[in-house]
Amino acid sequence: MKPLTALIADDEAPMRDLLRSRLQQAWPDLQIVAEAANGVEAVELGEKFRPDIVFLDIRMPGLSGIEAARRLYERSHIVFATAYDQYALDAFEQGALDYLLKPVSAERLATTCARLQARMRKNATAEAAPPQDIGQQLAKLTSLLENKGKPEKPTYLRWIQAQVGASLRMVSTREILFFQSDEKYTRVQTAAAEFLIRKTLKELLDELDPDEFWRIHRSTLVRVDAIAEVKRDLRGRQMLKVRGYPGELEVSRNHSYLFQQM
């Protein structure tokens, strides 16, 4: 039996390569052929190497995950990564469409090629076509989404306020590098300043974009287009390089998935 191929489409491109790294350890047979950054190239790719299965991010730009999957899911089995809420996963279950929650965890991914490695033995036994009613559950979900099933587009905090002397400086969530708790204050480290604010690293995670800010130690948080690099020291250690700070960046055992191919 020839090796099954896959598609990955998210506009992310650390996204893209956790999942990639994730699948090569989960289903190491499984052949990448082709990655797309937006709706409009999966589809293009989908039609060029006709893969057996799509990894479609719901939120991308041209067209939505859930666009490219209506054009795709009658020669490719569909797989949706999602960060929306508990109601529209459960709107996932009961269309019995696969999902990842993202970021994609290791466990779930295990999970969830299992069932697919075992569908597409048994399809290709039984050359069954696709489920007549996943076009209508598609359709359903687009109705879900957009509607009372969608959640509003959630306002990520863009500014920080720290106080410098008596004056208020206001720094810009692209300006930052990353946060580090410090005892009784923050650090906001950009590639000109470092400042304090009494913040928690706990209000920040509640407050940021979590596509914009990883943590990556419990005292540490990262903006993800500031990585310039991640190694291992003597010790075994991930660290961390940021772009525009001389320093590194340890990351913890609990955060090491974040960057699995290492």
Given for the second form:
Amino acid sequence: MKPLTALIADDEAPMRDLLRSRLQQAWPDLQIVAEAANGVEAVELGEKFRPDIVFLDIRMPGLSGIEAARRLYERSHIVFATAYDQYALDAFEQGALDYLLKPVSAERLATTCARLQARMRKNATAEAAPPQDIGQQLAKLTSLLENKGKPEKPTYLRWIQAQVGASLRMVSTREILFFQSDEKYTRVQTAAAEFLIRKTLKELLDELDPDEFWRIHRSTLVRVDAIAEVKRDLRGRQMLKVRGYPGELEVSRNHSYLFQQM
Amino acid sequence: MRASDINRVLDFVRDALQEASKVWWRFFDWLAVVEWRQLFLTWFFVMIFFGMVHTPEPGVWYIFISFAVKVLAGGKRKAELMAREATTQANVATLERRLMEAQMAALQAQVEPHFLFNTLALIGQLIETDPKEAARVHAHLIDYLRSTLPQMRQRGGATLGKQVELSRAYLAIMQARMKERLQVRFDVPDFLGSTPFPPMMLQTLIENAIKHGLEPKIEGGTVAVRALVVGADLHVEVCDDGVGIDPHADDGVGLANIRERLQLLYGAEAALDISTPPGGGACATIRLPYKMMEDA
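Show the form predicted together with the partner chain, please, the one above being the form predicted on its own.
Below, the chain from earlier opens the complete complex, with every other chain and molecule after it.
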């Protein structure tokens, strides 16, 4: 039987060194044919060398380990190596995917190697392909890890980009008090400064979180958290006071329902 | 009489009335809170005084008015004054509580277990392959932990010098891990070493630059830390040439925490600005009032 081959992918060189030296001790016959420093390289080298086993770090630049695995699992056995990450561990415990916890301990690696060897022998006799459901498991892992902790929710604009001199200022939406359209431009007001951007109020309305910003007037979007009080002026119009800004904002009749008394 | 004279007289009358009303309200407030015993005492002296000059009417009026005011409106006014004072105190208390919470949050900013495990693994690996490098990383880790763990944090750590030292230790460890993918540049003049600077802010910005800017980039890049005095302000800047900021990415707990703490410590005099330079990447700048030394 010809010696088995392996590929190691991790963006940190010392981690690759560690895994290689541990593997050489635990499984001297295993031939490490290549090392990759990012996800893209891992896929390239994986397709070129067609190793029997691929050790993949999960967090890598270019392409995550899971994405790389989805392109490699049909030819190679995948073993994930990951640092402490509760989400990942939970996901692995549910599935049948192999994983190593970084930093890799010699004992744990020995167990993994033994399991791999057993599986390879079985495969060699039965000519079996890798388990069919790995693709599904990887897809599940992707959705679990890539949006971990976040419920399925459309992503709203969180930063407004405003040209200031030669550079682009990134204004976090949490800093913004209100937007006001000003002929060609839209004025972005924070407690400390104001910026002019080219995005129209309509575009902003589509991209911003509707729970974060409310439209109170044809030309005004206000951040809900920044509202200090609502009152009526002598002419009966509703006026908004915003924390951190001395002026007042008019609420148009069409939007006054936002501030009806409960 | 000419118009300007009339105006002058009107001005004078208005000022006098304003002054009188001010005096009246002060007297009113005093009446509201004064104890009856003291009021009796003033009546007694007033009677003696006006008795001596043989014109008792003003004295009687004084007693009558002060008695009436005290009885009729004193209680309400007193309650109002006490309520106002209580509100002011409550505002101060709220502010103090928020400051304390923010400070606690900063203190509890713990070392990421991820980082600790990886660094220890790195040291373990280096002991076998490069013991000298292992010793170096080990020393950096000790420096880093000393200034990061709340229990270990020394007094007087809130200077720019200390914060830069901590960041250097952190970046040296990250360089040992990322190798040529991480370049570091410091441009902090020595004279700024003793300048007061809040703890863990610089560290958060640097961690962000690596985590969101450079780690996702295949070829890596440079983190540049720069401090300079601009007018009356201190600017501390962390720039990277990484992948830049995704406008849809949440700005995270770290930046919000820095903003909150700056607001509580310096009010409107300090700010955190984020920008993307023309060449790409991201720049975060903390601006705050420049002081040479900690106040004694």
